[in-house]
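This document opens with one chain alone, in structure tokens, the form predicted on its own.
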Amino acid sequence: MARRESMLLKLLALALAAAPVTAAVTAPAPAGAWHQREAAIMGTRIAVELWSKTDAQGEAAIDAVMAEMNRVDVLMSHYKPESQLSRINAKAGAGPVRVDRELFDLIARSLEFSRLTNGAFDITYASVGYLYDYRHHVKPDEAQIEAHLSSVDWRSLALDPANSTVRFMKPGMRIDLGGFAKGYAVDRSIELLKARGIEHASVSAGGDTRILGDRFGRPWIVGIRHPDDANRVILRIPLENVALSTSGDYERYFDENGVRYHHIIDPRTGHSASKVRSATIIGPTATQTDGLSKTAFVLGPEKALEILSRIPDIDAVFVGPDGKVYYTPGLAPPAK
């Protein structure tokens, strides 16, 4: 991690500006052009700029990250009932189901995150999930979330890897890949990218972006929201050939009673975890700091560092309650 520490603590000076959510500075570059698009799959807003030769090339690599995006959608999304997430939930209490290779593998990526995070990270939330409806202002009360919490146990999801099979052990028991399945995409759209012999570009999907490369000799501008203003930023980060994921209780929510509930869910409560107002992951892969982006909510910003100190290449920077920043120290900003 020393190499990226360098370049952040070098390039830091920037922090702690007032500027739009996310800049990028660029330099003077040979030849072509830079290509931007957005669309709303997943559930939420895909942004893809890169920089091309042609034209034609900077067009289709765009159409193919739209269309990867839309792929990952339609085999894992909770909402589509013909999606093979949902045919879980539907059968896997009643016995095996059989699942693409693809989505068996994150599935079990799953509960690595889930035993590195003693729990907090917990893809059977959505046992209790489920009841809640952020549109519409629906939460469960203490009866429902009683009944259904007993459901919430990432050990008892049977995974066979001979038969690329999915059980539920407990009754009630549901999944949901929404904490991670984006960052997935990002990182498959990135892959796609390379493959296609792109060198400079941005993929986001929601609070999850990846970068690859430069500007030309600069690095990508990413900032991070302020929890209650979108137009005010508390961090802007330089960054390349890098993964960033922000989660935030400001991203799905309502408030009642001067109550916030919000998506992300404490899987030993049932109800959303409040002990940060904004966590974001800094790490190889989109997968990887979209799972870990979560925990920090649950664990609080103390614990969470902690248990991110013990992995190679991450660092952190969460948003309390009380409004205080907290940062590992690769992201901390220069003494004054």
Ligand code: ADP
Contents of the next structure:
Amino acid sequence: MARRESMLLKLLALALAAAPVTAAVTAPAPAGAWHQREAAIMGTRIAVELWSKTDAQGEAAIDAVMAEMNRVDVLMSHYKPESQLSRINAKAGAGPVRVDRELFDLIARSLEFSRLTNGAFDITYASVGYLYDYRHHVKPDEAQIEAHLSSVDWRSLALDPANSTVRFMKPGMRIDLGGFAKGYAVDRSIELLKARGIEHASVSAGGDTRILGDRFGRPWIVGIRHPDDANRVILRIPLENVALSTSGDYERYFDENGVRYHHIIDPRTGHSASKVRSATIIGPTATQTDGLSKTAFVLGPEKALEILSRIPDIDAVFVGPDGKVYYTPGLAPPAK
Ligand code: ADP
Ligand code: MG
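Next up, the form predicted together with the named molecule in place of the form predicted on its own?
Whole complex next, starting from this chain.
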């Protein structure tokens, strides 16, 4: 059942058509220059590349992106005890906690992802997730998981839009927005760039990227890495005006007795979700692609493909435990 409207197919066709005569079809760039910068924010590598008419405008635009990354980091951080998120985790079990509209709307948005993914995406995973510390090789034992697992339940998050409050309806609940925080920060950054008149840009926060415009007649090319070899690319995808997120079990993890403990948690079991090695989602916004990139880890490639191919404008590539690659119909190589 091929999706006729796949934006990726269109882009792939466009790239192939352009390939033999690249120089001839590449539009001449107007006066200006590419600007690039990297920084370490949100516990990851932030990379910004954009085209700007003047150097001053380009550098100011990158400054604005970095400031926005820092702002979202503070908003969503659970490390900082004074953050709104920490206040929710400390107090929402006892009664409603009032938060800024932006944070409220994000929490509300997370419930949409939970609904769409049959609960694979669940910000209350943190009720168990906080017991893991990948850097120090700490994991909960079965008794600890058992004691906390019933608090993992997105349906027990009570949101009151009129008062902008959040309340936990079960004891021991916690939330963590790390599952789409970077995607959201990337989307916010792209909006900022657009408002400044930037028309060609790429913004990444770790595995979450959003692309604005093209590279003057050519698409941007984004590579998906091999799960076991950071230097090997399994697929190169030409992209324009789209977001792409890759989640992998090789990002934050430790191995013990042949088992990999990594940072995506199955909300049903409290264990690392290992039904795929990596999942890449392509779609209109990075908040969406980041949120949806957990689905296949938790539900497995077949079930995830079924869910994702029903969502408009979403494409996906998964690498299974045995190295098998799965695609949504819009991305699959054409049948010979
Ligand atoms: P990154 O943190 O580098 O963006 P991912 O996009 O793969 O990596 O997201 C992993 C993060 O998602 C975890 O560190 C955690 O904060 C969060 N998370 C883990 N499991 C879930 C889940 N089942 N639902 C929602 N968020 C999750
Ligand atoms: Mg992410």
